[in-house]
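Take a look at this single chain in structure tokens; it is the form predicted alone.
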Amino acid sequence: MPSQPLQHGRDAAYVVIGDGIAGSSAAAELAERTTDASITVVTAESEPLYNRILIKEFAKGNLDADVVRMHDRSWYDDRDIDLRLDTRVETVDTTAQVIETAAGESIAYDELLIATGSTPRSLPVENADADGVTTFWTINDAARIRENAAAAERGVIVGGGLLGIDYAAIAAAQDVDAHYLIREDHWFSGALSETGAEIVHEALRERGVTPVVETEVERFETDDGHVSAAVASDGRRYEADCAGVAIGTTPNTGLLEETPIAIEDGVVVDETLQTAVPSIWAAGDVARYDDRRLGEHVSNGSWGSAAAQGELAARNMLAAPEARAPFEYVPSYSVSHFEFPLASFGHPRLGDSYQERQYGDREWRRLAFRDGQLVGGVLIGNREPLQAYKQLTASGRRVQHQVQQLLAPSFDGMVPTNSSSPLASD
């Protein structure tokens, strides 16, 4: 990334909205980089920044809680950084620059990030809201679901995405007999084929969870309250002492309703994360960003990139206008619950056409290309190609043309450049 002019020392009001990842990170960057600036971290958590990579494990019982948390008070306190816990934001006055809590608390900013991330969304369905039943996004939810699991003996998971597996695992690891409903006809479908989710789906039955695809919940039963049993469309009927319910996020963009600020499935950004709304930002699971390599804006809320977006939505707040630096970064995705490794990259649900090869019975790849450029993939087995995949998808080259070469067993990244072109000259 270029070096870019920064304003040492500006006297300004820089509000973070939010404390994961991406505005924890914002906040540290904009803490290092300026002298007399005021920083304030508003959140509706009643914590500090936690890691939510690690509270999965939490939740399988193999990590206490402490190990999970990242920050504490004095964290912030030593970079001279206001954090407000459980402190909701109501709404944001973009004309005179304020946000309003609910607490009826005004804050003043010269420069605002929105890094409010997402929301679990709930299982629109007769009794979802029951005790047992859960949603999985923060540490409290990864502590209701290690005590729900680990008094249970047969489970239900609903949703056949990156947050369903965790729920898998998690029963997995407390011996809880369980069900996973798919509404697909195989899990992550987006991204794998059905020849590589049977690789998925033989290692959960191996562990006591049995997939079950094209099935969808049409409510859930009771005894007192708590979930009893999960009924499908079709009427097949699934005993649980505990449900997981895992069937996507919604953006937190509900504080910017009355703002001139776009919304599209997240807050709209141009490449370098700002709003089309001067001084307002977003970094994140929230933030829809212009990728300038596919064309097109998207959502990646991964760990690294939520990190490296509120790092760069910072030091562009501080840049020139002129001076300013586009997002570029290719996240990564890693499942660590079964013996072999599985990781996804790029975007490799975006592709327009897809290659794939098996190389054993727990080994194989699949790559995404669009208009012959490589997007993303996903690999079960074999990690090692994982970063130069990663490079030539950031080159945005064509390179579909070379796929034998690129889905060798030994594939180190390194392909003929005389017959490609980058996108960006396009």
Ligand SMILES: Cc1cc2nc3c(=O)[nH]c(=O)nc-3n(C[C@H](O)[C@H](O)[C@H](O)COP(=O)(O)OP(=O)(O)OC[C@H]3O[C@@H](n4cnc5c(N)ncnc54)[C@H](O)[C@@H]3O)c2cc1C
Contents of the next structure:
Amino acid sequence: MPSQPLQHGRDAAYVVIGDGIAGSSAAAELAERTTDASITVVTAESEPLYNRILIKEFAKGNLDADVVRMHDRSWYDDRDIDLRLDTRVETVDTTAQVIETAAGESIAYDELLIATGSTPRSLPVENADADGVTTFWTINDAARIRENAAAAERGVIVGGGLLGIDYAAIAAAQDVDAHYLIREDHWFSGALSETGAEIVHEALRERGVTPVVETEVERFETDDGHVSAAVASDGRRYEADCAGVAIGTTPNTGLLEETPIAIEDGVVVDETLQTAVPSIWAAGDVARYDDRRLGEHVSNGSWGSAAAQGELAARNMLAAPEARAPFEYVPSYSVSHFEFPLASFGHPRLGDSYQERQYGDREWRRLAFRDGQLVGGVLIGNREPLQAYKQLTASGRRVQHQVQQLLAPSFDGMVPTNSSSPLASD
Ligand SMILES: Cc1cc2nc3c(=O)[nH]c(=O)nc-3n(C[C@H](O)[C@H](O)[C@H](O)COP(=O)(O)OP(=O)(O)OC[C@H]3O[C@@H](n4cnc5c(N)ncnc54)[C@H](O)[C@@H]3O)c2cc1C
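Return the form predicted together with this ligand of this protein as a structure block, the form predicted alone having already been given.
Whole complex next, starting from this chain.
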């Protein structure tokens, strides 16, 4: 039951577009906090919420598809949530407060949450649509990747980010001899230095995946419609029975094209996750929210953040304007493909300066600072200080001058408070 005044009458209509973790978390929160409201969740996918961050383990062959499923029909029925599967929303009419589906149905809303996530980009090169070339976002993609990798001897992976490393780990798990083509001079560039990335490159080589840096794919070659090789811009040819493309994602904002809602690499929302158009909110990967600590709009692209945004957007929809809370969560993202852990937190690429330290062959850390505040970082080999770093990031304190303590091997969050200034007094 709500603990604060409701924005609407008890029978308001809440519509959520997207049944990923952001949309589903919002629907759960709305159901928990209302009694007679109508709650509708509309999704283009044919399955209710599943665990997107586990589908890589399914693609590796380590898990069955059933294990990654999170909600079944009864979860929605029990909460009186009207779930519409296989229903793509084409347009939103913000004046009439109605969404239109591809099948021509209109659904009216009092409050609307856009939780449509993002779609991986395809490579704009010849034969990028050949059999055996995939991008990776859905459980159906994971099934195709699993099947391709199981039948392949050689493979190519394109794209030096966090989804690329998932492809690399799938290739390793499925005994595919793979080349990993990275445009930059090392993996996860911007967040890692070459020193940190080399720990990951070495672990990949040990698993039969060869990183090839500063290279771009110019075209794929095919044999009877199926990919047979990737040809790089320097002319080198990499034979491949399968290819994984992970060159970034585009937020799913097409349905808002005809609306006055601001779109800038995502749906622009304020710190409470509301757009400038009344009664329309956004959460999850599609949301570009006002991060008060950074003083700019950012998106997060992580599971925990999408869940937290969905819940907060729902609470703020229900709250009176003066009672709405800002989004202040510090995201983190863990990679568990190697015998050593790797975790990034906050915004590891958004610093104005960076400090790093190596502790051993496979232990390394890098912290990103902006205006003296910790804004993000990456930990390899030891994730014990992760929570302490996240708390320090959340605090907004200026701590860069204490970097020796921050990078101490057993940093536990204890930095003196007297020599740092809180963000609020700036
Ligand atoms: C392979 C993989 C591994 C990942 N690993 C990690 C990890 O280890 N850690 C981590 O923190 N994050 C990870 N992520 C990222 C994480 O999964 C996402 O940040 C998170 O799932 C985003 O949730 P979301 O609800 O915002 O969007 P999504 O999960 O993308 O859900 C959006 C939903 O909206 C639907 N939709 C879109 N447009 C429409 C429309 N017009 N009409 C109706 N429905 C629509 C989509 O079909 C989709 O179901 C990974 C992602 C992938 C793909």
